[in-house]
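Just the one chain here, the form predicted on its own, laid out as C-alpha cells.
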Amino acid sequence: MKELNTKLLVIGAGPGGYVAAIRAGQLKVPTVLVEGAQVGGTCLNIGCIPSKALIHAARAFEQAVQQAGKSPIGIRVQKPTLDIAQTVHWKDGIVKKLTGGVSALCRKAGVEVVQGWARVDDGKTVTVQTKDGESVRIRCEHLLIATGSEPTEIPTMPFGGAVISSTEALSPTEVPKRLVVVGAGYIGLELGMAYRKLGSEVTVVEMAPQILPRYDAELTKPVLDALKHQGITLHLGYSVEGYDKARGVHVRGGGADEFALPADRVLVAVGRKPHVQGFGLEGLQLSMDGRHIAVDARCSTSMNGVWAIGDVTGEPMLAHRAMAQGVVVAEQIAGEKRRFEPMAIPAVCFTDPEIVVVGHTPESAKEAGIDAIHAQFPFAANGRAMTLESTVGFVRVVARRDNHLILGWHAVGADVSELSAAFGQSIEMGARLEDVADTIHAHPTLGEAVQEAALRALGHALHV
C-alpha cells in the first residue's frame, strides 16, 4: 500500500475544502486534498454554479418569448425555440472551466490532490481507495472534515426514475410537460421558477403554510406574487404521501383531504443533510450537534487536531460560509491566531425576484431585546430599476435606535444579490446609518436604494 505523510489532510474538495487546502498551501503547509468525485464539490458541479446557469438560461428564454409578443421596449422577434441539450452543454462548459481552474490553483499552491474515496482509520490516518483501484494510506498531523451535504430523501418517495433531486434537475434531457416540486424553500422555488420559464407546468407542494419559511412575509410577498403571475400552482400546508406513474404525486392536506397531482417529473427539494456517514467518521466519536459535527469558534472538533467546516457543521449551509471557515482553519494550522466569529453571513435566494438577508430582521432584533428602528426604500422609486423593467421590491435596513449602528440589511428585487457584499461589509465594519447615508452612491444604480433606505431611517429620504 502506498503511504503519504502530510501536515494537513483535507477530506472533501468542495468550496470549504479546496479553499482551506489552497490557503494552507500558500502558507507553505504541506497539504493533501482528497476528493471522491470532482474538485469543486456540490457547489461548482451540481449546485450553486450550474443552478445559476440554468436560471440565467431560463430567464433569457422567457425574455425571448416575451419579445415575440408585444415588447414595450420595441424589440420584435420570431417565436423562439429551446435546445435544452445545448443549454446543458453550455452549463457544463462553465462547470468544467471553473473546476479546471480550482485544480490549477491547487497545483499552484503545491497541494497534492488524491482522487478517491476516503475512510477514516483514526484522527491521524485515512485510507483512500483511488479511482484506479489502488489504496493509499495518508498520515497527517491535522485532519479537516469538509464533506458537505447531500439532498434529503422522503421515505415514501425515494430518488429514482421520475423522482429526482436537484442534481438531476440541473441536467435535464428534456423539459418535462408537468413538474411537481416538493418543497417551497430556496432550492425548490429557484428551480421551479426556472422550469416554468423553460415551458413546464409547475406545481409546488409545501408542508408549511407559506413559501420560503425562513424568510419574513414582507420579503416573500413579491416572490409569491411572481409565482402566481407565472402561473405556478401552489399547495401550501400540504404533505406528499407518495408517487405512482399512473396517478402522480399523492398529496394530503391538514383536513385529511387527499388528491393526486399528475407529474412527468417530481423534484424533491425538502432540504439537505450533512454527509457524515459512510467513511468511518463515527469511529472518532466526535461530539455532535444533532446531525452535525459540533465545532467551536476555531472550527475545532472535540478531538485535538481534527477540524470540521461547511455543511457538516450545521446552518447556515452556505458555500461562502464554508470558504471563510476554510481560511480560518488553514491560517491556524500555519500558526496564526484566528477565530470564525462573523458579525453576519449573507443569505441569497435566487428566485425571481431575488432575496438577500444579512443580519437582524426587525422581528429578530425585537426577539433579542434590541430597541431598533427600520426603514425601506422601494425600487418603484429607483430610476435604474425602471430602466431594467423591474420595479418590484425594496431595500430595508435595521439599526439600533440609540446609536444608529446597523444591524441588518434585506432586499427583494431584480439582481439584488449583487448588493449583498455592501450589506455584509457595512455590518462587519460597524457602520452607522449616517455612514451609509453620507456616502455618495453612483447614479443611476440599484445601490441608490441602499443610501435612500438609510436616509429614510434617519427621517429624511430624498426620493420617496
Contents of the next structure:
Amino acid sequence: MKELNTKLLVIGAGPGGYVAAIRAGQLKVPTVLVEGAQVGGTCLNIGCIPSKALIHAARAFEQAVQQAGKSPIGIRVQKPTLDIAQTVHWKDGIVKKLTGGVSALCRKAGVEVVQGWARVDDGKTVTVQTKDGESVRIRCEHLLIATGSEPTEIPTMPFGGAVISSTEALSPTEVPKRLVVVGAGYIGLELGMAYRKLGSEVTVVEMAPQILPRYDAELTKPVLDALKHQGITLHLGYSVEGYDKARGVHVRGGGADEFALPADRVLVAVGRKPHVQGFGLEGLQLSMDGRHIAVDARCSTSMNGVWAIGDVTGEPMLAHRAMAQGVVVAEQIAGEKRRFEPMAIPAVCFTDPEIVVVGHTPESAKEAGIDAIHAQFPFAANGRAMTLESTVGFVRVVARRDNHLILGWHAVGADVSELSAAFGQSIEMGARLEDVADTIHAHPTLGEAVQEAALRALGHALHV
Ligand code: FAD
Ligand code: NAD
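Could the form predicted in complex with nicotinamide-adenine-dinucleotide be given as well, to go with the form predicted on its own?
And the full complex, kicking off with our chain again.
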C-alpha cells in the first residue's frame, strides 16, 4: 500500500474543500485533497453552475418563443425550436471548463489531488481506494471533512426511472411533456420554471402553505404571480405519498383530499442531507447537531485536529458559505487566528424573477427585539428596469431606527442576484442608510433602486 504524509488532508473537492486546499497551498501548507467523484463537487458538476446554465438556456428559448409571437420591441423571428442535446452539450462544456480550471488552480497552489473514495481510519489517518484499484494510506496533522450533501429521497418513491433528482434533471435527454415537481423550494422552483420555459407542462406540489417557505410572503408574491402567469399548476399544502406509472403521483391534502397527477417525470426536490455516513466517519464519534457535524466558530469539530465545513455542517447549504469556511480553516492551519463569524450570508433564488435575501427581514429584526424601520422602492419606478422589459419587484432595506445602521437588504426582480454584492458589502462594512443614500449610483441602473430604498427609509425618496 502506498503511504503519504501531509499536514492537511481534505476529503471532498466541492467549493468548501477545493477552496480550503487552494488557500492552504498558497500559504505553503502541505495539502492533499481527496475526491471520489469529480473535482468541483456538487456545485460545479451537478448544482449551481449547470442549473444556472439550464436556467439561462430556458430563458433564451422563452425569449425567442415570445419574439416569434407579438414582440413589443419589434423583433420578428420564425418559430424557434430547441435542440436539447446541444443545450446539454453546451452546459457540459461550461462544467468541464470550470472543473478543469479548479484542477489547474490546485496544481498551481502545490496541492496533491488524489482521485478515489476516502475511508476514515482515525482522526489522523485515511485510506483511499483510488480509481486504478490502488490503496493509499494518508497520514495527516489536520483532517478536514468537506463531504457535502446529497438529495433527500421520499421513502415511498425512491429515485429511479421516472422519479429523478436534480442531478438527472440537469442532463435531460428530452423535455418531458408532463413534469411534476415535488417541493417548491430552491431547486423545485428554479428548475420547475426552467422546464416550463423549455416546453413542459409543470405541476408543483408543496407541503407548506406557501412557495419558498424560507422567505416572507411579500418577497415571494412576484414569483407566485410569475408561476401562475407561466401556466404552472400549484398545489400548496399538499404532500406527495408515492408514485406509480399507471396513475402518476399520489397527492394528499390536509383532510381526506387525495388525487393522482399523471407524470412523465417526477422531480423530487425536498431538501438535501449531509454526507456523513458510509466512509468511517461514525468511528470518530464527533458531536452532531441533528444530522450535521457540529462545529464551533473556528469550524473545529469536537475532536482536536478534525475540522468540518460546507453542507456537512448544516444550513445554509450554499456554495459561498462553504468557500468562506474553507478559507477560515486553511488560514488557521497556517497559523493565523480566524473565525467564521459573517455579519450576513447572502442567499439568492434564481427563479424568474430572482430573489436576494441578505441579513434581517422586518420580521426577524422584530423577533430579535430590534426597533427597526424598513422601506422599499419598486422597479416600476426605475428607468433601467423599463428598458429591460421587467418592472416587477422591488428593493427593500431594513435599518435600526436609532442610528440607521443597515441590518438587511432584500430584492425581488429580474437579475437582482447581481445586487447581492452591494447588499453584503454595506452590511459587512457597517453602513448606515445615509452612506448608501449619499453614494452616487450610476444611471440608468437597477442599483439606483438600492439608493432610492435607502432614501425612502430616510423619508425623502426622489422618484416615487
Ligand atoms: P459538495 O459540493 O457537495 O462537495 C462534496 C464533495 O465531496 C463531492 O464532490 C463528493 O464526491 C466528495 N466526497 C464525499 N464523500 C467522499 C469520500 N468519502 N471520499 C472522497 N470524496 C468524497 N448553492 C449556491 O450557493 N448557489 C446556487 O445557485 C446553488 N445552486 C444549486 C443547485 C442545485 C441543483 C444543487 C443540488 C445545489 C445548489 N447549491 C447552490 C448548493 C451547493 O451546490 C452546495 O451548497 C455546495 O456544493 C456545498 O459545497 P461542499 O463543498 O460543502 O460540498
Ligand atoms: P429546499 O429546502 O429549498 O426546499 C424543499 C421544499 O420541499 C420545502 O419547501 C419543503 O416544504 C418541501 N417538501 C418537503 N417534503 C415534501 C413532500 N413530501 N411533499 C411536498 N413538499 C415537500 O430544498 P431543495 O430545493 O431540495 O434544495 C436543497 C438545498 O440546495 C437548498 O436548501 C439550498 O441550500 C441548496 N440550493 C441552493 C440554491 C441557490 O442558492 N440558488 C439552488 C438550489 C439548491
